[in-house]
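In the form predicted alone, a lone chain appears below as structure tokens.
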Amino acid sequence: MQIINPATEEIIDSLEMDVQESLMAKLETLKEGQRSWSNQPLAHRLKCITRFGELVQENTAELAAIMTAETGKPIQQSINEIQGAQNRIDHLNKYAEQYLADEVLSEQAPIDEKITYEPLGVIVNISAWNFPYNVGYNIFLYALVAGNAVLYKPSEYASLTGKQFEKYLWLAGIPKNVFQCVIGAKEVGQCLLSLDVQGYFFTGSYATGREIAKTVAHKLLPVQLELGGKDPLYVMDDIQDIKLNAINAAEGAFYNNGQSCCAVERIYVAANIYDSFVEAFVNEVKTYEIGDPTNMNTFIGPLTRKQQLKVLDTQVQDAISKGAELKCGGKMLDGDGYFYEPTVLVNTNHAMKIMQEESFGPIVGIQKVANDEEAIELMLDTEYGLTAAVFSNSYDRAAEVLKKMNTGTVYWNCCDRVSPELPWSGRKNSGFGSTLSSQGIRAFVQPKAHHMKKA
């Protein structure tokens, strides 16, 4: 499997891919390995985590290159998740202990009663490549200090990196039968969903979620999917400082070349202050410098693949010829790599495919709207349920407007956000199940209720 620098279309490595002989080791590998590893104490397990955690922090330059080289996500932005990962081992060593320590819940006579949280067993992790540390650490670090095998199958954009994970679990402790990388694109991932594990757990797009749940819907085992998003954002009329949260509003739809499930796609204004907030938005976006992703000055960089370059145009060329209006942006450049030019569309409407369809790319709608009654409808009116925000001087009208959104987070006067102290879920296409908080610690374990009655 070849290895394509986005941002120069060169090939920079190449990678042997598994098949189903290859998997069914690994699988075996595994299984022997779970057993001992979830006998091993808690603090043992989190003191490998801990130390693959320091082993990464030391090595912060050449990993972020390593992202940055095959994803194409700018180096500033490469660095900036592997530090901000860490705050997943923070939270084990913080919370793991007691969420997965058994519960006494009677010792009256004549039945003590109490639960225990037992590992899955072998789990399978299907991750994403647009945030592979983060979205990673959110799955295999979490099973495995909860005393789980994973045998993780990265991204195929993000392939280098996921190999960087297997070498450096492997120098913190955690044995070799406990972690196995996959390596292949979407027929090694199929193959997955046809081996004997206890669970699967999924970042990535609807169409391929949906897939992986119809496929091993009759196993009945754990499946868990972290979907896609198209995140409203509305900004209020009582807002104090337009140009400060135009500011936001644009690295929320744009950092990381909004190539985010949580990135804002599309934005509401009240419209007495429209006008404003656009010429305040597109002046911060036009300051955006895109280009060589090596640049520690670059903010946007080349799009991870190719055929979403198509993909983004169809959205920018169906709103324009619908009746919006474009500000900035609009198209590909010319030369080697995927880059596309960040892009504000304004004067847009739900019929436009901007604001119904998931883009994943630098480019947004915004679109007036008279009241927060019409906001509402219309930032409920879209498949997903991932995030909404609502900038606003006052939280009281601000929660009015979030409490109705059918959405596993909401924000206020922030965007783009995800803290492992809470809970990050899907709701509708966006998917199922929960990462982080004290759900995400149990999500890779299951209870063992006891009646013990005293002879």
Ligand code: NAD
Second form
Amino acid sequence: MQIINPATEEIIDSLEMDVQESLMAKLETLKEGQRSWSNQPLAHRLKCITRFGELVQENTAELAAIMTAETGKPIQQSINEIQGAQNRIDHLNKYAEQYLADEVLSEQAPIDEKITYEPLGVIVNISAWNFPYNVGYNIFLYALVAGNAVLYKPSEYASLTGKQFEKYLWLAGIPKNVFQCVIGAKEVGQCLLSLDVQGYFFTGSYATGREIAKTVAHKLLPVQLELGGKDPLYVMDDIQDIKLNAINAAEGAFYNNGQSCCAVERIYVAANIYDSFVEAFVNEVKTYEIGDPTNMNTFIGPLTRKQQLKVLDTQVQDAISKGAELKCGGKMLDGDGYFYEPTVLVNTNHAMKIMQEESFGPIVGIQKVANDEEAIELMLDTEYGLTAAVFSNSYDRAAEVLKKMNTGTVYWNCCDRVSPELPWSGRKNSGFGSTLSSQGIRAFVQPKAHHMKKA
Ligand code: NAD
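Please could you give me the other form, the form predicted in complex with the named molecule, since above is the form predicted alone?
Below is the entire complex, every chain and molecule, led by the chain shown above.
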């Protein structure tokens, strides 16, 4: 499998892809390893994960360069992601014991009752490329700490990074027969679905997630899907500092080139501040440095996937043909690399693809709303349910809106944010099941109820 640098279009490496036989062999070794791994004390498993975190932090510069080369993520953002993902390890060290320990519920004769939490076994993790550390750690580190073995398939666009995970997990003391990386794209992912494993944990698009859920349904296994979004932000008429709110909104839309599951993808703005907000927002976007992702000052690099250029262009042209006004951007950059200009469209409406379909790129639509009721109606008009945000000076007003959102996450005066303390989960086409928080620790174990009566 060739690895292409999306900024230069050069082939930077090639990796041998897995085939059915190699997958079977990896699975057999994991089945063997999982038994002894789950018998290790939790403290040992946490120690290995902690060491892994230290090794990753020590090698941040090299790892960031690898991620930037294969995904096009601006280098500063690669460093941010690697350093930030450490908070998952801190979270596990703080809470794993509490949520994996036996729960004794009654010790009153004649029947003692308790719950124990047992690992699932060997689990498959099929992952995405946009935040390989964040979304990878959410699954494989939590699964390993809970005593599972992991067959991890990074995205074909982040395979070099996936191989680094394998290298450093092994170096940190995780046995080779407890974590194995799988190399390949869709076809290899499909092969994983026929294996005899005990759970599927997927991060990626709605289309693939639905396909996976359908294919493995007959196995009656735990399946968890972290999928896409079309996340709205509503800017209320009472915000104090229009410029600051516009800067924050733009960052929520354009960080990582808009390639975040929880990127702000549609913005609704109260009529009385609409013009000033749009002006401040566009001014901010025009300051973004676009270009070579290895440059520390670059904020917008290339898209990771070439085919997404066409998706973005179709959405932009569709919006313009239906009456939207292009404020900036609107086209690919000439020359090498998959660059698309940061693009702002205003006067959008819900007949336009840009307000309905996931863009996953540096484009955003802004629409004027008359009041909270109209904003709520538009925010809810989506097949997705990942996050929703409100910027407002009033907690009470924002809370009223957020209460009505059918999303796994809501934000007040912030957006595009994940915390290991809180569950990360989608609703509707954004998936089901939670990573992170106590729920994300328990996602990788199964409860056993003990009814213990002395003879
Ligand atoms: P994708 O669905 O194209 O691919 C994801 C993974 O699935 C890859 O490893 C791919 O090789 C594999 N795959 C593809 N087809 C398959 C099949 N038929 N069977 C088995 N495996 C298959 O998604 P992507 O482009 O890697 O990621 C972008 C998407 O992920 C966006 O929609 C984004 O919103 C979403 N995402 C969601 C979250 C979240 O936490 N909710 C986080 C990151 C990304």
